[in-house]
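Just the one chain here, the form predicted on its own, laid out as structure tokens.
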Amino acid sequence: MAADDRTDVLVIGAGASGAAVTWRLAGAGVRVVCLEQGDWVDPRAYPHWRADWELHRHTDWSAEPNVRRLPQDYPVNDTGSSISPLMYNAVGGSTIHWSAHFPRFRPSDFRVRSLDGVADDWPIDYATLEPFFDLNDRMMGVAGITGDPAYPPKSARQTPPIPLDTLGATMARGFDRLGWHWWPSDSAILTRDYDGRRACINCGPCDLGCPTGAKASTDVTYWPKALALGARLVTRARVREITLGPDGLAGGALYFDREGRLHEQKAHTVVIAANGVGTPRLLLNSRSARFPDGLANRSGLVGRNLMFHPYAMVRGLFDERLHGLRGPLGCSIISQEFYETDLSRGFVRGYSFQVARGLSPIASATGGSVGDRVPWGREHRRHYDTRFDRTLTVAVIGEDLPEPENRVDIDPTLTDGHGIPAPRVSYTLSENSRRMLDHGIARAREALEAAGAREVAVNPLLRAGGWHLMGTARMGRDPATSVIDPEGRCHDVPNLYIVDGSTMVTCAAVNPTSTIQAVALYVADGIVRRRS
């Protein structure tokens, strides 16, 4: 294609969202372009195949970009927030380093400001987005069990829960001895071969990459059949802004190869999907005459409302070995008995509780999450060997509410390695969330004591916990308090488009990836629709 040729669609962003958009576009007969700014990722690059693998979480393979400062990176300025936005770029995105727990949002988180009064109701609900979480789930591949009374019907998971084993059935005995709601996860990672991948070996670091494609990293599942269907991607494309044309419609995008070039992709339709951080900086850097404050940002929305979901960490330690090195990483039970609002618990809202696996062996020592470390000395290895494998972690995960003061915007000073403005993070947990993840904390502590935890350590705030980026780009009926339309669709621009967690009016209490996917391909459909 040449430089000036203008495609059907163009999508920045090729993760979790990106992916599935491009995919149901190109099945569509449609021409679409994805830029990454990223690359693809050999898995045999992975740590995994190197001795010093766990070295490498806290260097070139952290989740934060402010500590790993690859090339295809941006930096972001996160002082003024007390949580660390964590982001991935790459062909797969943030989805290669996510550990593949893939709850979805529960019908009642459409509907926040009718049941609760508090922050708004979305405009589109459960009932609309079921056939799309369905068609995900196929794409993904799920391994889970239907029948979770948290949660209407669901489809035939694609292969069987990820097991227990002794660190799983333990908690659950707590939960058990206490009456508590739990379910095994629903997780993105294969237990059975499934569509031409392997199952799970169970090596552990999920986080640090999937060696074997178990894990369903949209690399390893939309894109191969997207670029089958016809789409095209192109990696290493920074993309500086939208460009804009006379009659007010985006035109396409400018962006830097690899080489940096300064190249323009022109475009009839663009679809933004570079997260909730990555979009709000685009817009409010396509500044123009018409939008002298940042591309479709009439509202004064663009960038605020940002929602991480704030968590607090709670472990156990026991008597016996727990094999919690067996099995996915972030994948084990979730709780939901304290998930929807009860006023005499002193705040708004609820949380879930999320069973890891145990701590690896170097994060044995350092103390993982909860960061307490192993003492130096004479007592070094005795205190280590009661705690290796011994140790069982269940994470607060708190419904973050939007506020306004909570945000993203543009940086004075700091650019990235194009002399693109660089983000700025602006974000306080909010006395609700203080109080909601201190309730979790006290309820997490009894629970691991009811399976037999003989002492309980906390982190009452996981500073690197930002890997849900959330709500500043938010959709909405009422173009002065919201930026896109129920469709996707911005109010300001009609043909520009919004489908990662930006989009987001609330954040729920589970991790946002299945429904962040499910929105996408409902507002793809809708792309293909009214272009029939």
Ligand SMILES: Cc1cc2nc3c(=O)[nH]c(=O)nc-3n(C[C@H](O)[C@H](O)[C@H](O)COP(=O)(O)OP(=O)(O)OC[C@H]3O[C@@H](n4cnc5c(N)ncnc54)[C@H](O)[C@@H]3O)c2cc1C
Contents of the next structure:
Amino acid sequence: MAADDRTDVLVIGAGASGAAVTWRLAGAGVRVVCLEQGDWVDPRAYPHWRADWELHRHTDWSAEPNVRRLPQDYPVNDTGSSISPLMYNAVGGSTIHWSAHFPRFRPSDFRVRSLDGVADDWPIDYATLEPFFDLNDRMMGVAGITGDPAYPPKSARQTPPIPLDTLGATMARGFDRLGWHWWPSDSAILTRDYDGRRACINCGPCDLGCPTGAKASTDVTYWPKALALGARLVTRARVREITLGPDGLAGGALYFDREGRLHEQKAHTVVIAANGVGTPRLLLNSRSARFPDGLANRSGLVGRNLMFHPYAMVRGLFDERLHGLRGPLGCSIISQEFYETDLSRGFVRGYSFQVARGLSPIASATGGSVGDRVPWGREHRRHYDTRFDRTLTVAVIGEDLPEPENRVDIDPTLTDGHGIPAPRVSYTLSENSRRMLDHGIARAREALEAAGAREVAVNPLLRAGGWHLMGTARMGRDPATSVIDPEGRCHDVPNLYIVDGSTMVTCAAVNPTSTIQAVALYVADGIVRRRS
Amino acid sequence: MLEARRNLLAVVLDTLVPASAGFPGAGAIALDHVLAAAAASPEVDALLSDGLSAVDDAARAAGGVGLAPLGQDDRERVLRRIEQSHPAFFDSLVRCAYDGYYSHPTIVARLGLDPGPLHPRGHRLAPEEPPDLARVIARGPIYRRA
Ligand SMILES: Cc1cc2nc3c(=O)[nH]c(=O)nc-3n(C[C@H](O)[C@H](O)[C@H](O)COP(=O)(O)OP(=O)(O)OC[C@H]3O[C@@H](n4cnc5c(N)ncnc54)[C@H](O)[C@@H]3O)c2cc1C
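Here we have the form predicted on its own; I need the corresponding form predicted together with the ligand.
What follows is the whole complex; the chain from before opens it.
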């Protein structure tokens, strides 16, 4: 086995959080090595360059590793979960596929126990994270408008908002008629050239990658800057386990290189950024006499409290064409009318509405996220033509509460291409989440009808909707009820940090990445401070 | 044999998505895609072969010499029986037929879209006025202070 030189900090995973941490540390003069199991994605490899681009959404460019099955992917046994985890393994991590919808958590999201008597408070708050939100916004580049009354005042957005276009304006009218909140989405997608990157050309399917570089995947935001600052990134380097020294400190990691050779990378400090499934997998696979149940797992909480955001999809059918194929697919406007707790609704916490764009040609036939296929046979043409470019989908994104039974553990038989045991995901939608989604579906129907929809179709729970992987190595003050401390350090192993989605104590009712990255930058700041 | 399978598949596809309103049927448009999917996977190939045999048997049992000579309504009746009896085959065939049909440049153009790659052309949007958010702002803050 080859042993590499000891580095100051080893970061595992080059996705949303790993990139941010590496950049911050390299900028402070820290010697950083990042190990990433995937490769760089060549922007010319994205399906957008091909006429048959849409076919790739369900094959080699699927967001589901179990469908994609690339050599750098690992399988996930999700048969015990009502939601399939989605991710991408590459430089940029899941931000290669993401829709770049970029809302922040709200102040109340960090005080769930105090305000609503459920789950737990975070040990840090919005005010602590605010400078890191702002820094991250500048690094990623955010399109939007300030002044949203759903948030405390925010710093200026880097570019104007993404276009509402016919589709967004149609839905905004619906919300206006009901007197409900709506706002153009904060999106990490440039609408003007910014920081050496080009503006969005409104081609549509951001979920298949962005050949323009307007969408802020971290391979085009943080990574070029981190490398320029001297960080070292090793690709196709899959970490098998984190090593533990006789002093009880993390010593580094064992990893397979692209030829399948085993290496050891030694480090004074180890930072895990492998996402809400990859991180517990790695910890649970790193067993030793001192940690027979997995590294840093004295609490037994590694892998537990898995939160997705459960999504219900509500699709309206309109008479007129909505031009829904132009503009960033995942975002146009958001409504947070039902965000904060109101117990008279029959559930605690709340949800947002996210208005996505329309259905592309194949998705119009198969039903997209609602899954109601257009009938075949004589009636096919009429049904298809009624639907094509006349639909608008409101996604109800609900706040999941942390529950120990929802978890990631190690599958007894499944392994990846290197023989490393693969994760198993168990997840059941809670009664609270079900009631929340049902409320959201009814309200979304109301809003769509107010916007002029003449028919509404519903998917009560999107299975292929595990975009957000959170909570599986939660932050907290008490070592008995959390895995990492308020500085991001494992309670049990003080030179081992975690910065990805698994740190989240609760998951709010908005997409998490802006907050994941803000937390990662905050943790990195602490590492730098403690070194000096 | 291969020719017969190909012809039968084309008729099945034309029954699933018949020519209509200026759109060609799926027999001409999606055939190559479905055959390529079968060629790429022995499992899909076996599913397709078994399913098509079942279609042929059912069509003959319905009194004809096969599916092709039947009219659209009779073909649909045969396929609806197969949809019940061979759900896995039928489901994946419809999925694959829709994939092949609605990714084909002829159909994409017929839908009023540019059938070429999305990049680097993108979509040109008319400049927008900033949205009118006065009503939303007038309500004041809707977040809880914490
Ligand atoms: C299709 C899709 C759409 C999304 N849309 C949005 C959105 O609009 N807004 C939003 O906020 N979020 C969105 N997300 C979620 C967002 O991408 C994630 O929240 C974010 O990327 C998580 O960051 P992370 O650092 O926790 O993990 P990731 O970005 O997933 O990075 C983890 C990295 O670790 C690497 N890794 C894992 N294990 C190992 C190992 N053993 N050895 C070496 N490397 C390893 C992986 O290869 C990966 O590159 C979306 C996700 C998907 C899949």
